[in-house]
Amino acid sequence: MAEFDIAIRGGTVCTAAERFRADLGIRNGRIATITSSVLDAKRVIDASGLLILPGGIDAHVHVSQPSGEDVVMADDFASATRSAAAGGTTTIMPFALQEKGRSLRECVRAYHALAEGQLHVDTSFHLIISDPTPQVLGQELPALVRDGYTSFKVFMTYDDLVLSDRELIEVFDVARRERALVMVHAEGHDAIHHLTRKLEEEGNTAPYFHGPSRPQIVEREATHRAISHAELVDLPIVIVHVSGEQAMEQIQWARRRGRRVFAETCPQYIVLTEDDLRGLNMDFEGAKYVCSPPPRDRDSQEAIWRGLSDGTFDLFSSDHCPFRYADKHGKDRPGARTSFRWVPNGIPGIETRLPILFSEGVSKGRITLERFVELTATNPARLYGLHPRKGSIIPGADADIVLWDPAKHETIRQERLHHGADYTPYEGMAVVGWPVLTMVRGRIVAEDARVSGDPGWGVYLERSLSTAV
């Protein structure tokens, strides 16, 4: 009988700390050994010339999430996790959203039902708190944290999600007591409403004006306010999808004062700009790029790259939030052509996250390979209670492995992607570096851009408390 189920031979292992030549022996879905030579295995995978990376963890995705009247997300769990597998991501973390007036526990149960039997890769849920009633704060949220839902998100904007300052502080206080990690969408709600009204009164309603309705100042102010509320109750927080230098400065300021503030950014802020929202001629084509916060300018891109390099950012997630473009239940919903404010916010990106960061970062010398692994796999696992099972290549960890060809040239095309959206905002982008094999717990789920098997292999992951709290 063979000692190992699988041997991966001849590749270069890369972790968040180092890179080295080694073979991997996999047994019962876990990494059993890392050594100079693995000989006795049922199956041998030749990784010569390839990088052996821990599977990506996309810690911020939206899948099958309620999105407003007559609006439907383009991805269910089957298509989202299929797309993740093809892009080298082995764990995704979407959000069980509490709709106002509903029990948080009921919403979580309903979300599990949508995911059941539909997963190509492993999955764990964050929560979204939109209605912090005494029942939710006193009973449901503490019980769910103890059940392994150890992180949740709050919003400082959107009519159906925004929490008042008092509600934010009350939710933060519960999180501190239960040692949960809070993710914050930091944009100032009232300022956005004021700017939107002014733009519409002036006739500036094309998708491009989504950006001017949410300038950096509203992100900067909300980031400062969220940090201040967190300091009031002594709570670590994560500021998600940071888009530019002004919010970064608030995070750096807080850290200099000893505050535990973590930061996340996304592909749209390193390769898209506000000019993409102009469309062909200030037309509706710009709706393809409407997301919040919006892409900024070239200076903001350079600031984000500095933050990715110098440690300001802990996480690089996709904020995958897919809607179909040519669809009355998507970007082209009723009223969307009358004003940017009716265009559903969000863009697809779960499959292209890793290739974009590798190509623009590692291949161009902006970040190291080790930093790439840290941002996309190891830090998400540590921050969100999945380490050491996920995010690292160490004996005993799940055999979530990606074989990566660092020299492979590809062009991102919608026709080759596996998500449910009908477009990609990165159409035609040339990249260097591509995943050629994705393995989840010792099973190959994608190889050479083909996703293998039916959904059902992926499992739901209960999580421990964050190492940050």
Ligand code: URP
Given for the second form:
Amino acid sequence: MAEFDIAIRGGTVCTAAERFRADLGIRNGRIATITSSVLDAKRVIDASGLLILPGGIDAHVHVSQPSGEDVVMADDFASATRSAAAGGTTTIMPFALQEKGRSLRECVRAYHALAEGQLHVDTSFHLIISDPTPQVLGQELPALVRDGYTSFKVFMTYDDLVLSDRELIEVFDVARRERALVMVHAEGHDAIHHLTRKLEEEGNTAPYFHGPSRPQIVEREATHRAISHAELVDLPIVIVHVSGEQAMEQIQWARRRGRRVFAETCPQYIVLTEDDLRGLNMDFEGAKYVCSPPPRDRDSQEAIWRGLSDGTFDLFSSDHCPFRYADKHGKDRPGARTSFRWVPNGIPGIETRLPILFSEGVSKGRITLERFVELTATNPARLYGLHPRKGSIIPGADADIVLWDPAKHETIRQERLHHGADYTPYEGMAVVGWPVLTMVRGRIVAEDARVSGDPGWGVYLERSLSTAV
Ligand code: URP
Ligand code: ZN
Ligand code: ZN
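Form predicted alone done, so how does the form predicted in complex with this ligand look?
What follows is the whole complex; the chain from before opens it.
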């Protein structure tokens, strides 16, 4: 009888702290040993020349999320987790969204039904609170936090989701009592409304004008307001999808004041700009890049890189929010060609998140390999209550492993991706570094861009309270 089920031999183990040459022994889906040589295993995987990374944790994705009348998200749980597996991500964290007027608990139950039996990789849900009634705040939310839904997102914009300042503070207060972590979408709703109306009056309705309708000042103001409300009730918060320097400055200011404010950024803010929204000639092609906050300019990209390197950012997530482009239920929904206001917000990116950060960050020397691991796996696990089971290569952790070829040259092409969208905003982008094998709890779920088997191996993860706050 062999001592281990699997040995991964000859690779370089990389953690958030260090890198070193070692073999891994895997038993019963967990990392059993990390040592100089593992010989006695049923199966040996040769990792010579490869990096052995903890599987990516994408802590901000949208899957099968209700998105308004006639709009359908391009990914269900099967296609989103298939795409995640191919891209080196072993845990995803989508949002169970409370629709206005509905019970939060009921929405969570319905969301579980969509995921049941459909997962290629492990999954855990954040919540979205859109209707903080006394019943939700007094009973449903506290009970759900105790059941392992220990983080939730609130919105400062979008007609269907926006909370008033009073509601935000009330939600924050419950989160503090329950020790849940709140993720904030920080863009000021009224300012966006004002700018949108003016742009439309001037005839500026192409997708490009989505950007000018949500300039950095809108994000900066809301970030400051969220931080101030959180300080009022003494709550740690996460500012998600930070797009540029102005919001970063608010976060740095709050931290200097001793506030616990965590920050997330995403691929679109390091490789896309407002110019991408121009499309071919200010045409509807720009809709492929409509997301919120919108991509900014080159200076903003540089600011984000500084933040990724200097610790301003804790998390690098995809904010995968896929809509098909040539689809009346997607970007081309009724009305979308009459004004950017009707274009569904969000772009796909679950499969390309790790290659883009590795290539633009590690391969180009902007961030270290250790920082890459920290931003994409270890920090999300710590922050969202999955540590030590996920996000680290340590004995006892789940054997969620990615073998990464740091020298592999690839070109991002829609036809090679596994998501349900009909385009990628990163079409034609050359990258160096690519995942060649993805393992979830000791089972290979993807190898050389082929996803193995039917969905069903992935499990739902109940989470602890954050260990980072
Ligand atoms: O445009 C985006 N980011 N759509 C996804 C929803 C959100 O706000 O994260
Ligand atoms: Zn958001
Ligand atoms: Zn999002």
